[in-house]
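Take a look at this one chain, the form predicted on its own, written out in structure tokens.
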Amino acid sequence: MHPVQFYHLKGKDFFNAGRTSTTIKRFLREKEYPPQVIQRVAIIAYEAEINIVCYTDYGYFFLYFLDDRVRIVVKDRGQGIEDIDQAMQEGFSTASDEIRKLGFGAGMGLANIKKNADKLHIQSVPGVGTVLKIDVLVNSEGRSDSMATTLREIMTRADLENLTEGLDIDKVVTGGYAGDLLSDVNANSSAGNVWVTVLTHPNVTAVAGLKDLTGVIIAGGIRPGADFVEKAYAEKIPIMFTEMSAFDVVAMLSTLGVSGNS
């Protein structure tokens, strides 16, 4: 199992900012990665701390420390970004002259991640917080955009039952969601993410179709009856299985390096 680390930060708490960041470099020390991995996730959780301390209320950390890369999942609850492309620019801030005296907000946060970063995307709505998802390859020569994880990889390592023997499991999972209620996952799953529920309602293989998921994982011990493996074979949606409970389907899939939809 890969060990994941989950870090709360404070918004305006500039006594203690960068303690996080120097936590994390230490990990990574301890942990005998390559020095120039280490200094490019310094500075990149570094400059996600700063921007969480200057511009939002709290937020957390989510670090996947994986075979092959350090995933970092950034998230906020503040005034988010208005213009991305524009935050991006080196230079550009939008920093209140206080923050600017405590020596912050010189508009390089951004900048400095996507130059670190093998991989980084973001998503922002102003008035409600940010989402940085970034990407550190151990080895700069295999740069892959995907999480290069697969349902197959899933099943094998956490011994789940596939219901729908045949059905390809082979695709890239490109991030989980977990719900048991239809139009929730219909409104916020995002193409590709595997499904965790309780839920066994034929419907669901119909949501998940619909939203072109990458499979669904029935979680708490409770088998869809034959309607529903009927249904999802119809809709070409995998169906795994498993005794373990939601709550330890989604920390399984965190140990293999899926985050969380946003």
The other form holds:
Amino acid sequence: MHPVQFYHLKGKDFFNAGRTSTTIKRFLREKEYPPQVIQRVAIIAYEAEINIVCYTDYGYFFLYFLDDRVRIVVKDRGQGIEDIDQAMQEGFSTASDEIRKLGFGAGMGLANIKKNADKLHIQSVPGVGTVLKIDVLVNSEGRSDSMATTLREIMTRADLENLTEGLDIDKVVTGGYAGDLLSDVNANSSAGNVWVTVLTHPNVTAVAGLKDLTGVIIAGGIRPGADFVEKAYAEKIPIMFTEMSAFDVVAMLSTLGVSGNS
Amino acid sequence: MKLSEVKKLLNADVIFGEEVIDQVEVETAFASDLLSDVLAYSKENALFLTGLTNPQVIRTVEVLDLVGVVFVRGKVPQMETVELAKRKGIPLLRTKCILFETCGRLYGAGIKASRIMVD
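Having seen the form predicted on its own, can you show the form predicted together with its partner chain?
Zooming out: every chain and molecule, the one shown earlier first.
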């Protein structure tokens, strides 16, 4: 089974609204997930799909099949949500008449998603788009209360070399960002992200410190020098090293459920 | 009861699924014109009673594993809706009864609510 599935969804495509969710449902059924899990994931995906069709230009789903959970990451480019608390309330809706005619827009969508999720995290920028991260646990055994992956887990999974022994690698990784342009990473990464880069210039640690990242993975096999490591200690930014290509590191992070920044 | 009995009780037309209505078993039903409410509250295997006619009705049935749809108030489903139901093998009935009457007749004949009340 592919550890990650990707689905692209068009906005305003009312006729096909729901198609991806039923595809996901069939897929989960083939994989013999428990019926309750299938149902919950299908309802979450359907409501998210309807939201994409109704309120955005386009969006996409990543579906991660992790050890103890199915993780759905939904991203869109669209109007975004002004007030998330308000949007979560049952009955609150900004739907147009067209949407209401379809039988949606009664203000149940996000509430429905929340009801069926074990974990839900929403980020939204009005006028830009929304990111939903949703976990549905597969069984109650080994239930953990967090959606979190840590740098330690990542290090262990891919046998990364820790260049900064002693620095904290148990902080929660909120997502990932890959890039080799400092200004780009400075502009687009978020606090708590893990950064994948092939750069070995000491300024990497300065940007990582400034943006409060959880760590940096130096990919591609070019080992940073002593000055780099020294600065990393000063900034308290853990540095991991690997010969894997940046692409493979990102793919590996995907299998752990680490998703990209909005 | 079988879907064929539902058809009789409601004086319904079969839009699609004539060959399966003697096999499909109906024990519970859910009536609503809000699809999100169906998604939130219906349990699987219910018969869906609605005045909505768009293809999302069928998608909802599929997501929830409902057994079929009765369009009430004489509503005629859109062509795309019927096509989709055919592809998915979901039986469709149409009755001129209003929703209240539809529910009443089915309830009187022993069909139970898919969910009695919300939490």
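Residue numbers count along the first chain shown, from 1. Throughout, rigid core stands for the largest set of C-alpha atoms superposing within 1.5 Å between the two forms. If you're wondering where the values come from, they're calculated on a predicted model, not measured in any experiment.
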- Taking the rigid core as reference, does residue 235 move its C-alpha 2 Å or further between the two forms? yes
- Query: Is residue 203 one of the residues whose Cα moves 2 Å or more between the two forms, with the core superposed?
  - Reply: yes
- Please check if residue 86 moves between the two forms, taking a CA shift of 2 Å or more relative to the superposed core as movement. no
